[in-house]
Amino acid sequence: MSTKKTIKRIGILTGGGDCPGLNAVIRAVTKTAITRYNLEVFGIADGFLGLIENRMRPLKFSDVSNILDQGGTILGTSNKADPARFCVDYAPDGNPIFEDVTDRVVDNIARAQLDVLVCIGGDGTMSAASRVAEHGVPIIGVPKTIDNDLMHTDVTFGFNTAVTIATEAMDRIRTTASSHSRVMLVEMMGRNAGWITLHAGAASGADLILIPEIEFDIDMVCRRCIERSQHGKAYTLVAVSEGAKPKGGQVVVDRVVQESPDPIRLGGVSEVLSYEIAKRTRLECRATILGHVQRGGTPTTYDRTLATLFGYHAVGLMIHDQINHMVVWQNGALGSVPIDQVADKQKLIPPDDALVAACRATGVCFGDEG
């Protein structure tokens, strides 16, 4: 019998970051599946976490109308819900325990009657989500991320708003780097993964650009400093990925979080690099973190239709029986692939990347000799 026969009800969550446009998909997937094909749907509370609580309600027509420009996400989220990993108590000494807790997460799905669950996150969420297919529960994937490092994808939804804010704070930082001849880091979001760095970077007209994929040296950065200063430019200013690191080094890290899936949280690297720059180069130097206000708010033009088109297609992908598919957008198109063929995977940005090729060309400096 074809999927397209027995669906009549769905599951939608969120899962991992909040990201701008995650209403937009919740909207699409919710009003397309009611008028087109008659189905319930029902939406799961704080991602996988509620699934694991069972909290869930149904999502009337009603429920999604208005909340195309809203940021954030109306079901709510949480990145530290893995069902094959979850912490559910506390040692003595105060490290987590964990346990799969799988089996509970396919029962509650069973006891709701879902015929299909809708995973909207990024990879950690497609990875759990895979795991769970694993346990005979249909998925489909829609790709969120600001960090635009899903594979497979050309581009995710958030990714756009996140590279306009980050953008806006590097003009706008420009304007005062000028104004007290400084060197000015930007410290901007990612992980392991230099996208919002690189595209804002090149956005903004960043003299330097640091991301994870390229090591930079020390040296080269403060000598790119000097130059400039020496050379009658009275400021430089530093698009910086959390993840950037120096050659042979390490990434700095912010805090641990032991109870998550993904228990390192980077952050701080532009703090150390301007303390090594000034005491380096005696330039006087600042860093601005930017820190979630790129993934916060009310998300572009660009995310908003993105966001729609992903959640109408992964409505025809269930009722095609594209079961335990992502949505993906390829050369310009949409279209799908195994949900397993993302799991645990990194997109990074490849070294022949040509806008990397195009900032070189101009004049930028990654902090190598490239």
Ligand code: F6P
The other form holds:
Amino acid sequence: MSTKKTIKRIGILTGGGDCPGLNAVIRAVTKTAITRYNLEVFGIADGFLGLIENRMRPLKFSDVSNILDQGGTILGTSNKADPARFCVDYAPDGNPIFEDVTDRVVDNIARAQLDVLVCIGGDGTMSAASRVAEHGVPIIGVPKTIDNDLMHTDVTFGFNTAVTIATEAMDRIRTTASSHSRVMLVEMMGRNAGWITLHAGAASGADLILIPEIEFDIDMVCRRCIERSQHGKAYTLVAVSEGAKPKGGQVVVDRVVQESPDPIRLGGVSEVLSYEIAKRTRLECRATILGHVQRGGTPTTYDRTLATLFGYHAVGLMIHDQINHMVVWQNGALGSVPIDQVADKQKLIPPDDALVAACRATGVCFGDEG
Ligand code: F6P
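With the form predicted on its own done, generate the form predicted together with the named molecule in the same format.
The complete assembly is shown below, putting the previous chain first.
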């Protein structure tokens, strides 16, 4: 498939976990493609799974009307369908049997006469898309994830909504923390990146922020809770990432999804910490795990506009032959980077992050010496 050939028909899929703003991107891509460039658009069901199983349908203008503010994805998604390592069966011991089914994906794309494939997803989807691109399929990537951990883009859509939801939860938890004089821990998603926790913690005035990038010392955490209770602050509000871990310790794993390209699901560190702090300090502690609430429902205005910009720019990239690139937002402007520069990488909070410095300066403890 030549990247120079005239584009007539495009496919679009949403991969990985659902995320607020997916429908806004689908809408922007489809409307721009149809009205501005007279292209045909095919929606692929359930991410790469739909390409493996050849499930797709034409998307008309009317199919994407009134979806801008809808959460989830009208196309469906899957975070267990990497074509290069696809679970085709289970062995008698229950372990999955994997096969590389990329050729099947390439055949189905050719049969449907898709000239370009728009892949909206996070690092797992970009990694899978990059490998499909190596087989000659022209790809455009659009960066999605509440985790904000994709390389080369300052922000991904979905992140702002997740931070907004988590901040509101922190504000509400503060009421109970203060009324009952408790240590209240609020656990946030993000896998091994602490972006949601850092931003929601900063925005809600958390007393402690525990993120994967800064390993915490449990003595330090307890000392801060005690100090607060001794200096007239009867309660402590802790924002904790699901990927936070003690110095030299391990993350807390909730489950292993063997079929998934990234099988580890984190969760539960706030409960472990709550128990430990209560035992050591005799303060009353409670943990709340926000979980999938952070991914659900309508996107914020910021995410709706970012998703619209991303979808519009994705079509512009393919028209201007910037194939195998992912849309990015850098220094306040739209841009793009080769998709293979994003694959199999993760953007973590750097040690010199300005918000970490601002939080420290305003008295937030990260559970370390800093
Ligand atoms: O990557 C998005 C994310 O919500 C992570 O923050 C979280 O660790 C993971 O997905 C949860 O995955 P699942 O929906 O499979 O439980």
